[in-house]
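Presented as structure tokens, the chain that follows is alone, the form predicted on its own.
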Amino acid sequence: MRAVVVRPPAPGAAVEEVPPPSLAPGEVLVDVVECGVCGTDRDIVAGKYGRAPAGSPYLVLGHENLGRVRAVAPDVAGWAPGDWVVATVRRGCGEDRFCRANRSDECETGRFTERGIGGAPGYMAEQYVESPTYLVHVPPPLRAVAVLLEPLTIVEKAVFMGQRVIDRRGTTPGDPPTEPPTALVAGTGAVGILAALLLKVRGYDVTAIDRHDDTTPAARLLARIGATHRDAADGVGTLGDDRYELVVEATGAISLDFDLAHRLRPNGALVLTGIPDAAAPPTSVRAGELLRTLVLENQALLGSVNANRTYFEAGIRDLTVFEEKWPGVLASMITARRPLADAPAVLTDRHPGTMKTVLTVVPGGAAGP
């Protein structure tokens, strides 16, 4: 079968013929219909990280996925050919309490694998096999946008974690807030836009920043959902004196992350989801001022990575809500669909202002429309 392969730490990607998977007891065979492309994929192709499975000279790339069931082992219940499916990404170490509870995003040993990232084959291939434990049913009405589920799960977890931190302050019965809570989203790629959608349905007044003017697809989409867009090409000064209860960062820009910390309201939380370049040169910050404010204003900075099955299930529910509330918005996030053969070019080209490029692997799936 065809697959997009990389050979970390060497840079580069290629579409090659690789052995197809074999269905074993307890497994489901899936035809990959679509696979999203994200910054992690591009970083792996650039040679920044990534790890091939043990004993393999290559890694099949890709973790954002949508597929259709081709076949089911006789001992598997609850799945049938033709079912739409998204697979989770991380596989736990099996050693610690969280991985044993299928919460590998909180793995304590670090000995997990991640499909398409480190130690396990990904989804930029025509087929994969998997245990039902890691598969999530997709309702057919969501088929056109379900490739966005995996990046949405990153947001589901980030917002959940940030809200838990904010909620530590408790409530004031009989004395509700005088205005809606405010949130800032940094970055308007797929993760940032999905964060804006989720925060809107959670009742936040949302502002999103990027380095582009109001003519981009992302800026127009933000306007459709009632969020505010700001061009921060010259820095966060574009926000004036505004401060926010919850800030979700989706850029991986180191200097920006420190600037965002200064945008928190008292009791607020900044959740980092972008992954900075570990080899970047040192950054100068006013550390004393930053840490003093964190203490005196009860603020919190936290990181959030990956997502377990519960966030995938929450994402299915929220995709349905988004479709009902803003018909067509999710579909407009997919700014390009390209055939699998174009993967090497797609993975090295960056087009400012785009939200999500998707590779079409097996159109419609072998099970039919």
Contents of the next structure:
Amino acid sequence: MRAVVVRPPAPGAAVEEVPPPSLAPGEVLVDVVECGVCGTDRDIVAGKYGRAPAGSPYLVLGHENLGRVRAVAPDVAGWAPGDWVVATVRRGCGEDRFCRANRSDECETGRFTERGIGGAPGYMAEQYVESPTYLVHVPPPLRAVAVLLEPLTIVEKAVFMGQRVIDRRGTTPGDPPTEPPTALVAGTGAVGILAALLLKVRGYDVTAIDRHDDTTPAARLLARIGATHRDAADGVGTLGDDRYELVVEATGAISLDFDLAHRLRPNGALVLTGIPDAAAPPTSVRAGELLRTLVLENQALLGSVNANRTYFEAGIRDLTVFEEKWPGVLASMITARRPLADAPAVLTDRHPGTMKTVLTVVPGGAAGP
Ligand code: BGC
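Having displayed the form predicted on its own, please output the structure of the form predicted together with beta-D-glucopyranose.
Every component of the complex follows; first up is the chain already shown.
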């Protein structure tokens, strides 16, 4: 079968023939219909991230997936050919209590693998096999947008965790509040836009920043959902004196992360989801001021990575909510669909202002469109 193959840490990606997977007891065989391209994929192709499976010279790339079941092992219940499906990304170490509870996003040993990222084959291939433990049913009405589920799960977890941190104070005097809580989203790629959508349905007054003016598709989408867009190409000064209860970061830009910490209100939380480059040169930070404010204003900085299947299930519910509230908005996030053969070009081009490029792998999947 055809697959997008990388050989980390060597840069580059190619579409190659690889052996197809074969169905074993306890497994489901899935045709990959679509696979989204994200910053992590680009970092792997640039040679900055990623790891081939043990004993394999290459890694099949891709983790943002949508597929259709082709075949089911006789001992598997609950799945049938033709079902639409999204698979989770991380596979636990099996050694700690979190991984044993299918919560490998909280793995404590670090000995997990991630399909398409580190140590396990990904989904930019015509087929994969998987245990139902890691498969999530997609209701057919969501099939045109369900390739956005995996990036949404990153946001589901980040917002859930950030909200838990904000709620750490227990009951707030004067609840219910008279004004909506405020949130800032940094970055308007798919993760940032999905964060804006989720925070809107969670009742936040949302502002999102990027490095572009109001003419991009992302800025227009933000206007449509009633969020405020600000061009921060010249820095977060564009926000004036505004500060926010919850800040969700989706860029991985190190100096911006520190600027965002200064944008927290007292008792606020900054959740980082972008993955900074560990080899980036040291950054100068006014550490005294930052840490002093953190203490004196009860603020929290937290990181959030990956997502377990509970966030995939929450994401399915919220995709439906977004579709009902803003019909067509999710579809408009998919700014390009390209054939698998174009993967090497797509993975090395960057088009500022685009939200999500999706590779079409097996159009329609097993049972046709
Ligand atoms: C993926 C996560 C993964 C993380 C770190 C992200 O792009 O969406 O599933 O855990 O990269 O590898």
